[in-house]
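Read the single chain below, which is given as structure tokens and is the form predicted on its own.
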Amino acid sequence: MIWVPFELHTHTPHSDGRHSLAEMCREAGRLGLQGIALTDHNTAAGLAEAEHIQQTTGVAVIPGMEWTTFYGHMLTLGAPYTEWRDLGPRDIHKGIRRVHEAGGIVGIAHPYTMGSPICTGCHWEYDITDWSDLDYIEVWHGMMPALRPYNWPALQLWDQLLNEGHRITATAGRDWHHSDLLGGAPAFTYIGLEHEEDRFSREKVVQAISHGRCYLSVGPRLHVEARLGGRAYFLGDCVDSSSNIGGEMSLRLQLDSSTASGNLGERVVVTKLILESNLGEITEIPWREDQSEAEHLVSIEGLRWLRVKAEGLMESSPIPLAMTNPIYVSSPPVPEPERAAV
């Protein structure tokens, strides 16, 4: 498997962005991005051009949408226009609906930004009914994004789907409108790919981030690799604890921060990796600057999620660097209560 790293929430003149597509994957390229996926506000105009740009540029184009609406904004992957304008406060499973018939999957961004009068309808308000039905959140927002406060409870409401059993992609975005690099660096959203040209495909991207194989990240690289009873498992499946009840699994953790000074000219460093999970903060593991791999044993008792964070110092300042989605753990089978004899 390689993870490719895309932008997922774009904006061209189509709508409010400054860039055109051909300028923007061009920009992609330089910083080391291979794929994009286009959300102009409540138009997939700007996609008549993608085929060309990307067979230019080497970038990979994702057709999508952000459905900007008084009540949130709610991002489209992988899907052609669908229609949102009737959509009322108390009927997105509709629109959702809508998506999903067309082949695409949907995400809600920036959940928590501050609303009216301030970004009318930035602020998430839609009834979600059934958490099920949503595919991500875009829990990383904007620059720099892990030290932004209104991503803060985006994360806290991921947590709270995942402790109840809801199996939910997480997705950076950096609401590209313009180049500038003002408040500090961008994090891309790595996407696990058989093989690299699988990125030009709209519904292999759309699957893995559909399957929650992909992480966050504002430089170091990171591979996650579980094993248990023989078998292999990565980021977004769910690990069978079925025959090995209160046993341990093994994870093969793998990092390369050295392609971060690459992308931004940022100094990244990671200090620790964090093992985070429904029980919590599991344990955190020491990184050193020259070191690429380490293993470590988990108990899966009582494990339903576990995913990896890497923390470290950039520019000399502590700060999150990346965060993978979890791997899953089956529930063990509940025995049958014994029948009494009769």
Given for the second form:
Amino acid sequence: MIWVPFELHTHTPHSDGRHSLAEMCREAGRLGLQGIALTDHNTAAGLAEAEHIQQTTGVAVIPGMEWTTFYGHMLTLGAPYTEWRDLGPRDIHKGIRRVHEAGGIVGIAHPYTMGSPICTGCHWEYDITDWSDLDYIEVWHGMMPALRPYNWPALQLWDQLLNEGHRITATAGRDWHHSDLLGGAPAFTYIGLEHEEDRFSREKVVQAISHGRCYLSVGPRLHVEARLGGRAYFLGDCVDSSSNIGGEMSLRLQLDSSTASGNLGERVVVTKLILESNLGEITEIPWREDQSEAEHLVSIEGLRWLRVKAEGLMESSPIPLAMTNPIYVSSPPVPEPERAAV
Amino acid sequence: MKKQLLAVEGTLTPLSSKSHITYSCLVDEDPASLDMEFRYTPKVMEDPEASRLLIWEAIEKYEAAELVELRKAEWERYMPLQNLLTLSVDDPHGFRGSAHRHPSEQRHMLCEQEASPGFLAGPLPSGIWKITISVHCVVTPECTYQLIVHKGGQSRDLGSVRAAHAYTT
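Alright, leaving the form predicted on its own aside, put up the form predicted together with its partner chain.
Below: every chain and molecule of the assembly, starting with the one above.
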């Protein structure tokens, strides 16, 4: 599996972006991105030129939209235009169904940014009655996302949903409107694909994101693999614990800061990896600058999900630099209750 | 020859926020192009005291509890509050595009071969077309708008639309 850096939230003059799709894709290539999702506000008209531009720049363009509605901004990926104008605040599941039926997936954009009248409709106010309908949440929005206070409750929401047993993918989105390098470093969403060429496949990219096969990073590349019972599991996979109740899974952690592509030249040093889970923080693994790999054993007792966060220094300040989606652990079978004596 | 199909205007108040106003008009023969002019005024709210009250209200509603006082103290960074109206178009068969952008004077064109950014080029079938004004936000006590639609215009001045991108979010 290879991890392909994508930017999943972008705008062009087809809505209110200031760079053309061609300009953005050229800049994306310069930053080390290999794909973008075109998510103009309420239109997919920009896709007419996507085929030509991805051929000339080598940067894949996946169709999407940002439903810029009165009650929240919802990203769609992999679907053509879908209708949003007839939905009230309690109708979002009807809207989500439209996107799913068109072959796409949906995610909440910047759920906790300021709403109207400061930023109209920017704060998520739709009633969600079934969270399993949601495919992803933009947990990291904007430049230097881990430092933005409005992203903190988004992370809390995601944790809560994971703890409740939902498998919702976390993504990063720059909300890219222009190519000026303002506001620090963007985080990329690295998507796990079988082949590099798969980045041009709408279906494969959508499937990988839907599965949770991705991590978010402002620089370091992370590779996380779990092994249990002779099988390997990657991000988004669900470890089958049924034959290893109370056992341990082996985590292989690989990290490469030198290929950091979204960092725009800032020096990035990872100082520790943190294993986070439904049981809270499991452990911190100190990381040396010359280190590229570590193995770690984790008890699967009570474990439902586990993710890896890389913390370190950017411009000498300590910040979270990367965060994976979870590897999930299936619940052990509930033992049959003993038959009561009659 | 250029022919006016629709010329409407209206006055909105903050109560109009979060509503859609849809105009239907008959396009009775295949035109060479459709030309839409749309403007609204005012764009920004000038009254500082009224702005402060609205900004404080939004901060109390949306900001994390521990940040509310900090943000309220720096309320002027959210100035000026703005009205936001956007336009979208449906032909008799379905969606033809949307212009979600911030300038309060816009011009859009649709032709068979090309279209303004946000819209889809293609045949312009006769029948009932719909133009929707999405009232995302009206903060000022009143906001007036004007929408004029022509068919058959010869101008292909799409550049004027591009030049109007003064704002981004």
